[in-house]
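Starting off, we have a lone chain in the form predicted alone, written out as structure tokens.
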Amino acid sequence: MKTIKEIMSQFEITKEQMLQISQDFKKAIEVSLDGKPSPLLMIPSYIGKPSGKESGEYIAVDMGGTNIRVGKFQIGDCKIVKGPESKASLKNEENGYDFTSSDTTGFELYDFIASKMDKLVSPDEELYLGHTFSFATEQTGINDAVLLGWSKEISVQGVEGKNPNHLLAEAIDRRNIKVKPCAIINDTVGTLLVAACTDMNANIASIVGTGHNTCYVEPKHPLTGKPMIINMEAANFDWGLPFTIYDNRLDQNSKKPGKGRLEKMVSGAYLGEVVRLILVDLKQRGLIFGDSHMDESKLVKKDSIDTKMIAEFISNKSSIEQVFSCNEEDVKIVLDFASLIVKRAAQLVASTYLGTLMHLDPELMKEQTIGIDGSIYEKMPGFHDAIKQALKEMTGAKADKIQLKLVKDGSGAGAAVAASMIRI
């Protein structure tokens, strides 16, 4: 029977492993740019970094799931000031509507979104609009993106195969609102645009929250020969990752086995489930909770341990005893595994960041800023420090050239920045 220590060792990542993952990620970038098979989709955004000359008031729509936000932003002097905002869920049982189901048409969905602008836009205003649309698209221009397929519980009919911004523009026209959609972007791209507004060294941005993705500025994109932000869809990276039996179990029990393997090791949607699968195995082996009077549903039910609980375990170990009714020895085991899973996630993310940096600057000679948004990066205890430590292990003194910068609301503000860049 494997001991606790032996099981824990499966999640420990060495410096050599991190460096190899970095090299593999760099290779995945470069073979994809050459048009060869790669786990990185490398979707062109058709937009570069802001010049700093952007100014004016803009409106942004952020649709990343079953909630939407519509807000105003004032841009000028390399600053972004958030104005009034309207938030809404696309489904509300009390009010009797559901704009996520297959019973809903694109006409109805976008009319609902457009209705949220009525309160924000006065009759005498004329505004440009940026749209953060975090679903799979085929993009051929900054305002030309076709929805390939819905995800995240949405199955509205009549939108797949069409440009969401065109549907939105038609809905806006029906309401006689003087707003012109002119840019459609991914939330990761928006995060980079916001970071670059105030930091000229920002060439990489990442989301580490419920999901995970990274983008960067390709200095000379093959399509245009000019700088362009590329949405890598980094969640799909899987070359050389140190999968354990628990990672494989999680993957096989997921909605999309074989897909998003990196995301399933680093993002908020999955970290709690990895810990749960470990604890289930430990209990079955008789290595934990032997004398516990715990509620079995805390372990048996899929996703019964979420990432918020992991954060609470790490910041307040007494919460472990409260959840599992266990002794001090078991508390330590749970805390050790929770901390190790979070550390591993940070190490994997750091490795992909280094791979991207090595593609941009092989000798790491320049100052580089990575803009990061997302609840895991912002709120998970120790996550930021673990990324910094991993980068230092891999690069030594050169790690001082790499700055990590929290970017709040990149998906909303970034869409406004994109619109301001098109207006210029």
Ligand code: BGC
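If you're wondering where the values come from, they're calculated on a predicted model, not measured in any experiment. Residue numbers count along the first chain shown, from 1. C-alpha atoms forming the largest set that superposes within 1.5 Å between two forms make up the rigid core. What changes on going to the form predicted in complex with the named molecule:
- Shown in the overlay between the two forms, fitted on the rigid core, is a CA shift at Ser134 of 2 Å or greater.
- Ser122: CA moves 2 Å or more between the two forms after rigid-core fitting.
- Fitting the two forms on the rigid core leaves the C-alpha of Gly290 displaced by under 2 angstroms between the two forms.
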Contents of the next structure:
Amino acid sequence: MKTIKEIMSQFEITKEQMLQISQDFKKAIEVSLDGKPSPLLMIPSYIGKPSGKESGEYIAVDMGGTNIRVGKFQIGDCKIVKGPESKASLKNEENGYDFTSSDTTGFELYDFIASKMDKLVSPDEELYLGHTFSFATEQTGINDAVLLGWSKEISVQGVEGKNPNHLLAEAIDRRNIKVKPCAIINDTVGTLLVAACTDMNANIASIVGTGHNTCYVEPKHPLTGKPMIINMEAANFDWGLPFTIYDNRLDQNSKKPGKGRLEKMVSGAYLGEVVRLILVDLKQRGLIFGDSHMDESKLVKKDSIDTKMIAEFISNKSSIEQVFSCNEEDVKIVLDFASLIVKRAAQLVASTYLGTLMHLDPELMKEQTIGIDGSIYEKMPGFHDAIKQALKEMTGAKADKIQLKLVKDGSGAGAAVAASMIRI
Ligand code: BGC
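For comparison with the form predicted alone, kindly provide the form predicted in complex with the named molecule.
Whole complex next, starting from this chain.
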């Protein structure tokens, strides 16, 4: 019979393991650049860093895993000023739509997005649009990208295999506005563009939100011989990751088994579910909730514990007692597992950051800034510190050269920066 301690130890990651993961990640970058099979897709973005000369007003569409935002941005003198914005959740039961479900079509999704422009753009205005699309695409030009496959448990019909910017342009044409999509980028790329506007050391950017991914500037891209941002689609990395039976169970019950294995250990769409699967197992083994009068549906239903609840458990442990009606001992067990899963996520993410840094600068001699956006990085208690701590453990004093910078709204503003770089 396993003890709580033994189960916990499966989630602990040593410094040696982190270093190994960072080496494997670096290798995955390099074999992919050599054209060999790798879990990293290394998608070219067809864009480098902004020059600082960009200017004008642009429309940005930002389609992430949780929200859709459409907004105006003014760019000039290396400043990005946000104008009016319309934001909607991908799912809204009251308003009767669900843009995550396979019952919805791409036609409906893009009509909805285009409808958000009606209030922002007057019929006599002519604007260029940048589109941040936070999913894996096959990109063949700055305005040409085809959705390879949805992630983050989204399954809207009729978008896979298509160019989301074409679907958007068609939906815009059905309305009385003059907006022209001219760039489509990944959210990590947007985050890097925004970070690079004000920080010349920013060569890496990452999202740790509903989904996860990282991009970086390849100084001499094989396609052009010039600097180009590469969207690694790091979510898919799986070499040598310390999967537990809970990670495998979650993967098997997900919409895309075998895909996005790193993302399923670190991102907001999944962290709550990992904790739930552990608690279900602990209860079946008689290790927790023996004398609680809990409502079983809180535990039995898939996704009944979400990442917001994990953040709440960590910042205010009395919320654990309220959710599970359990005793002090059980509260401690839930808190310990929640904290451990969050720490493990930060350690894995940090290891991939180090792998990327070592690809760019093997001796870690240069100052580097990693721009990061996403709800987990921004809001999960202790997440930022745990990444810093992991980098320090792995690199010692060299960790002082690595800045982690929150880039708020990187994905939205980045779309406007991309459009401005194309229109320059
Ligand atoms: C997508 C990436 C995206 C990341 C963060 C992943 O699921 O495949 O393209 O950058 O989520 O939003």
